[in-house]
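The chain that follows stands alone, in the form predicted alone, written as structure tokens.
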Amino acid sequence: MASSIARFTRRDFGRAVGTGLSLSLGSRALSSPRQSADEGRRIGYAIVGLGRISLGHFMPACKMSKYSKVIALVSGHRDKAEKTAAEYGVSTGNIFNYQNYEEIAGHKDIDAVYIALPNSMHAEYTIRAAKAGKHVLCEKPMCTSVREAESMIEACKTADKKLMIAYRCQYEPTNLHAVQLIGDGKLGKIQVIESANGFNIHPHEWRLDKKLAGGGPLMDVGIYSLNACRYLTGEEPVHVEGYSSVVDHDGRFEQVEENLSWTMTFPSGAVAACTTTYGANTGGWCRVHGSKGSLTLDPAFAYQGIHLTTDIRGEPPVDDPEQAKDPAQFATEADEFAQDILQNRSVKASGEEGLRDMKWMDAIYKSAGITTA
């Protein structure tokens, strides 16, 4: 019946985490908003490339955020900067293109960079960046390879430049929540995990050229799948196992994979078992069972709408859909990464957070047969 229903609101979240529980993720930890830095003092971003994610999603959430507000623009297009600039009262003395992007380093209003290039820029753009004296929050996935990976970590590093890799998931209240139930034992242990992530992919995307991509649908959405996996588990797989097929032979996947499914072992003992595609929309959703119940994000990733519900022994039901509309989970991501850089604590999606993923989706690729960049 409804009334047996306990809805565990996001309020009531708050004021949990409020009392001194953590989330846990590995070794960091996840935690309601942690303390607010200068009220006075923004994060001025310069946003490297003016693409959907940019103009649909980031730079909007720039607008409601607390501690983020857009200072540049990197773009090819200069009509179309200009165009963006105005919108945003950006001085076109803040517009740059792609041959003269190191002249972000003489503008000291410039803190930090947002990269929402094709993956196979993310490299080259977070670098020069470190070089001119920037952070750096650069859009998943982190790059196309390990190596590219661990060359941006150790740029950031020799520039003492913070870098996050934008894992807005892990900043985002419903996903927080379903880790709160997991780390205090709600579900008993943990025994399997299932995750698929997909869409019907439309022909002539730049995702479908593998050295624009470095993949296919692994690198596009199903990270989000090995994401969730590790830190709803707070653990590190021990073994994966990945399969690949093309279904669709209409020209679409001459470069990429279409289908991939895979599947890990944790030290716990407990496994998981994902699947991506881009050619179905499965929608994107985990589902977590164990010993005394499990939940359910369904969505799990969307940029809006995430919905977690549970069915455990003993326990009331949880109902938890997130209230907050598009794109406030981006605005979340920009003030966490602004305050990382305003009170100088450690970066929670960070570089080695990214490059983890890096090495799993190179070991699922290899083990599915299929040659990495």
Second form
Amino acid sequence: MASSIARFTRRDFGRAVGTGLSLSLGSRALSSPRQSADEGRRIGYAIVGLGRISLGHFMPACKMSKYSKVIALVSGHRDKAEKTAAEYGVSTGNIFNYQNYEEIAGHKDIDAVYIALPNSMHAEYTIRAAKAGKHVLCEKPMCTSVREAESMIEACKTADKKLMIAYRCQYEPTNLHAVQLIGDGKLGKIQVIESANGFNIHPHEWRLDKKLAGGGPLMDVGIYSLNACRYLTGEEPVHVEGYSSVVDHDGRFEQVEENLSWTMTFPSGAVAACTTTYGANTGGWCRVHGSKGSLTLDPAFAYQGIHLTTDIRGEPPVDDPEQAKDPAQFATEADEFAQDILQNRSVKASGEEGLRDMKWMDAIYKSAGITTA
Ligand code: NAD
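Based on the form predicted alone presented above, generate the structure block for the form predicted together with ligand NAD.
Let's see the whole complex now, leading with the same chain.
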């Protein structure tokens, strides 16, 4: 894959990428608050795709959640679905496949779908769910192109259904503590951010098939660093520049990048340097350096054990390890969306938020000389 550099300026992207990422810790807008009839009700999720993230994290999380329950399954494998249905008390009448998915429309007990399919299927299954009258919680990355992201937002708007992208770190208390410290000016002026997220991928993963994945590690795990730089600073980049390479010519990287590093500059003047890879286990971490001191989230994006530490002149050090264990982050995510639905609140990790990352990833790929959808 070619390594090339191109320049993307404020003029190129300022218009394309909206501003306004909101990560305030305060309450969100109620469009028209529902009455107490919904109080105590649990939102029924149809799980679309019974893979690792669904079976290993999101569905167990629903068991420990307050406002969410698994009410239906959508799978191409009837045997697996029946076994899973028995475990979760889902009636066999609430098992669907990818062909009869639209029949969820007739099931009033299904409020929302949770989409955990390969990335290239996110747009189709979001749009079909919205047309069937269901709210959508869609896994990251939102989809594989800016155009798809826009059509997902449009479909949910037209159907008057909510759309959330599963950015669990945006709801995770340790990450929010870091947002708070930066917002309160504890680090002084933010100067430099460093972040990495990568792992050494096994061959034969759908993640290496560009048709299914849309891209390589940037779309899969680099997106955490990109999103974190945006929510930690509360700023939208004005300039991005990317560099990619393939080191291992072992058949894994014929379609997607192996390594990608990119830089971003922000309106305040802060700069970020991020790295993602499918060729090495970098862990997922983030360091923010300000004029008065720094903070480190290491790990920053893990399912559990996220750890915040600080080194700030004149301040006692913060040592804040995440208290909850996996799958608590997924329970919070499911319950936040459930409450958005129950209380008719605006969604923090909205479709528009997912679209911003799609636009920046597209810009980074273009800068690195990688063709996008
Ligand atoms: P997975 O491969 O374990 O599961 C994918 C599911 O999609 C399987 O049930 C599979 O049967 C089904 N599927 C349907 N059509 C398919 C096709 N043509 N090819 C392959 N699978 C097909 O994947 P996963 O790790 O669970 O990832 C699913 C989604 O969740 C991805 O978008 C990924 O980025 C996201 N994810 C999010 C997190 C997070 O922390 N939020 C973590 C891991 C994955």
